[in-house]
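So this first bit is one chain, no partners, the form predicted on its own, shown in structure tokens.
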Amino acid sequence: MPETYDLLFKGGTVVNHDGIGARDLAVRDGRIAAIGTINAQSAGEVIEASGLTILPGVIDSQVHFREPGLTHKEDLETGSRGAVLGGVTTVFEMPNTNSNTTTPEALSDKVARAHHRMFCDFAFYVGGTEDNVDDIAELERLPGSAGIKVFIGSSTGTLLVDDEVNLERIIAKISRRAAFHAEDEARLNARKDLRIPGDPSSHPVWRDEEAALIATKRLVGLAEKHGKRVHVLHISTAAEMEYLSHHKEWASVEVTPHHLTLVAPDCYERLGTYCQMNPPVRDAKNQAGLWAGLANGTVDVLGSDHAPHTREEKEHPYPQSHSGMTGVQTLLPIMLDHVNAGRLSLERLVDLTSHGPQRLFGLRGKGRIAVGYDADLAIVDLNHPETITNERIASRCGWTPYHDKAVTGWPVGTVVRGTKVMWEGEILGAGAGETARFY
């Protein structure tokens, strides 16, 4: 009796752990079911791939979706699309939101929103507070958690723990890897004086390297101290990817691709406050140390950091304005453009967007090719030339820093568990997301 499938690629070219190479990919019953040469008369569906490459699906392990509270900037809805058109097909969604989710309620509201809504697969970060501390254990653990997150410096929302006593209480208390913003507090309140009235680009001179590599310091040195496993997000000076590269032992490493792409004084000159993050975009020196870090293996994962705003919470005058900009969507095809730039690897973009979220978060099921995962697809034109604007973002804040930026590779289309979410640039049926699944 010979297999069925439900659907398959033909003759595209896979990328997964086994390397780069032409084969065909079967799904059945949302997992990956065949990989090889597969008679086409064996699926309910065949896709023709030929020219097309397949990709593990990119988990985008920090994005900020703004629901509850926040909606007029994003919900969970909106940035799903935003996500699906950009090849992603899971999401590790932040907790400063409004009311903060530092509660097993909150955490059980948010998934329940989410669950059929978004049309990818989704985790929630829980804040970890100097009140929930004795929570962490339950909290870690909850359906639908992706971990605990802890703001060391502030930035959007009210979530800050910038003390060393009570930050040494939450590593000493987590099991899993927990995510951290690392500027320090106290230096950022000492340096305010240092923003100029309507110049942005004071931004990275009042979050300096200095405020950055103190808390990345202060973070692993306690990690070390306790022997807990913990990530430190968007990193943003050369200082600290050197410092990380000597204490890879407890401490993995994101970097953001507006930080890789993105350079001052141009980006201010050129974007204003729309380049407005926290950490700051920095200059050239900075900028190659991260890509750097990316050669020799310091970073272990790419996020996209997305943190929408309107137009209008943008363009208040600095610093007024606020920190942050859309990313999900262009995630992949700004990273692909770096590939036929021939900055990185198409195996080492794996690695950073598939591969390596799941091997430092435990993700179930997720992360490579591999008969018997979820058939979660990213499949991209490597060769198309397509240029990203505005008009093309899904965010509900409707803006992206790359207007009428060219690149090269774009996403064809998105499978989530064996279902096509996206295709040519159409979103099909209904949200259907899921909770991801960990160890």
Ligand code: DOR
The other form holds:
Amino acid sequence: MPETYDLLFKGGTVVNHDGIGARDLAVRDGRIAAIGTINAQSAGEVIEASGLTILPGVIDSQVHFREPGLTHKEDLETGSRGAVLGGVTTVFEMPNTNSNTTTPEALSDKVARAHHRMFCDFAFYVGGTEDNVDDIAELERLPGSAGIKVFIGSSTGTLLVDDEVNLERIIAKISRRAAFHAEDEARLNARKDLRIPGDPSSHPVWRDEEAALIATKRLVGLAEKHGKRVHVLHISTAAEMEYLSHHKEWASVEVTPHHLTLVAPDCYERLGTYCQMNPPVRDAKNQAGLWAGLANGTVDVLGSDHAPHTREEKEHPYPQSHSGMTGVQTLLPIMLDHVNAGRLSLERLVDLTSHGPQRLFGLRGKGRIAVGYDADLAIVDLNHPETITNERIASRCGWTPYHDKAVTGWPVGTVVRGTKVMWEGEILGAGAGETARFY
Ligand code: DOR
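For comparison with the form predicted on its own, kindly provide the form predicted together with this ligand.
First the chain shown before, then all remaining chains and molecules of the complex.
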């Protein structure tokens, strides 16, 4: 009996672990069943994919979807619509909701809200605090847990572990790789007067390179002392990147598309508070350091740090304006445009968005185009010119810092566990997202 399949992508260019090449790709029962030259008669549905490029679905390991409590900005459903419109098939969502995700009950509440309502698969970080240190072993292992996230410097919300004693207590307890927002709270507090009212270009002056470097060094030092793995989120400075390149044994590294793409002072002149983010978007010298880390292998993953706020919240006069910008829907278009401009290879992009997160976080059955893996795919047209606009953005807050930006390279379709959830900008069917599984 010849093999039969549910879905066949015929004639596409597949990017997987053995390189880039023309291959057919067959899916059965939600998993990748065959790669190679496959008879079109063998499948229930055949998608003609010549001219298209098939990537493993993007795993965005840093998004803020704001549910529960802040759903005037976003919720799990709207956030995940943006995800799948942008080729993202799995997200790790952050704990600074209201209430904070710091208990088993809060985590299981998020999982229940997300199950078969989100359009992509999901896991949720649990906020590490001085109060739940003794529960860390349990919190790391509960179904749907992406592990522990700690804010060493304060940002949106109330989660904060700014003293070394409690930070060390947490690091001593973790067994999975935990994620950290590294800015030194004492230095941020001491420099608050450097904020110039009404001038968001003073944001990176206040939250300076040194604040980030101090916190990153303290974190990595504690990881080394206790032999633990730490993930340093949204690296924004050349100095941290240089330091981290010598500490890969302990620390994995995330950069964001906005730190790679937007640059001071231009972004503050053009976008004002819409560019305000923690850690801040900085100058060209720091951005060059991030690209160098991406080129030399120091960077492990790209995360969008999708952090929506309403226009009203963004338009308060600085510094009352909220920090954060959308990003989950634009991660892939922005990075494909960088690929087309020759700033990184397609293979390296896939390493950063799929293989990297799979390896770092121990995701089961995701992040690769290989037989037996979940059929999570981002199908893109590398040659498609498009303009990113606010109108396209599915996020409840309805804006992007890239409004009117022309890019080359665009997501055409998103497949989650073998089901087409987005095709040519349309979301198909109801949310069927499930909990990501970890080793
Ligand atoms: O600018 C930011 N906004 N940085 C963060 O770390 C949090 C985020 C948010 O949740 O708004």
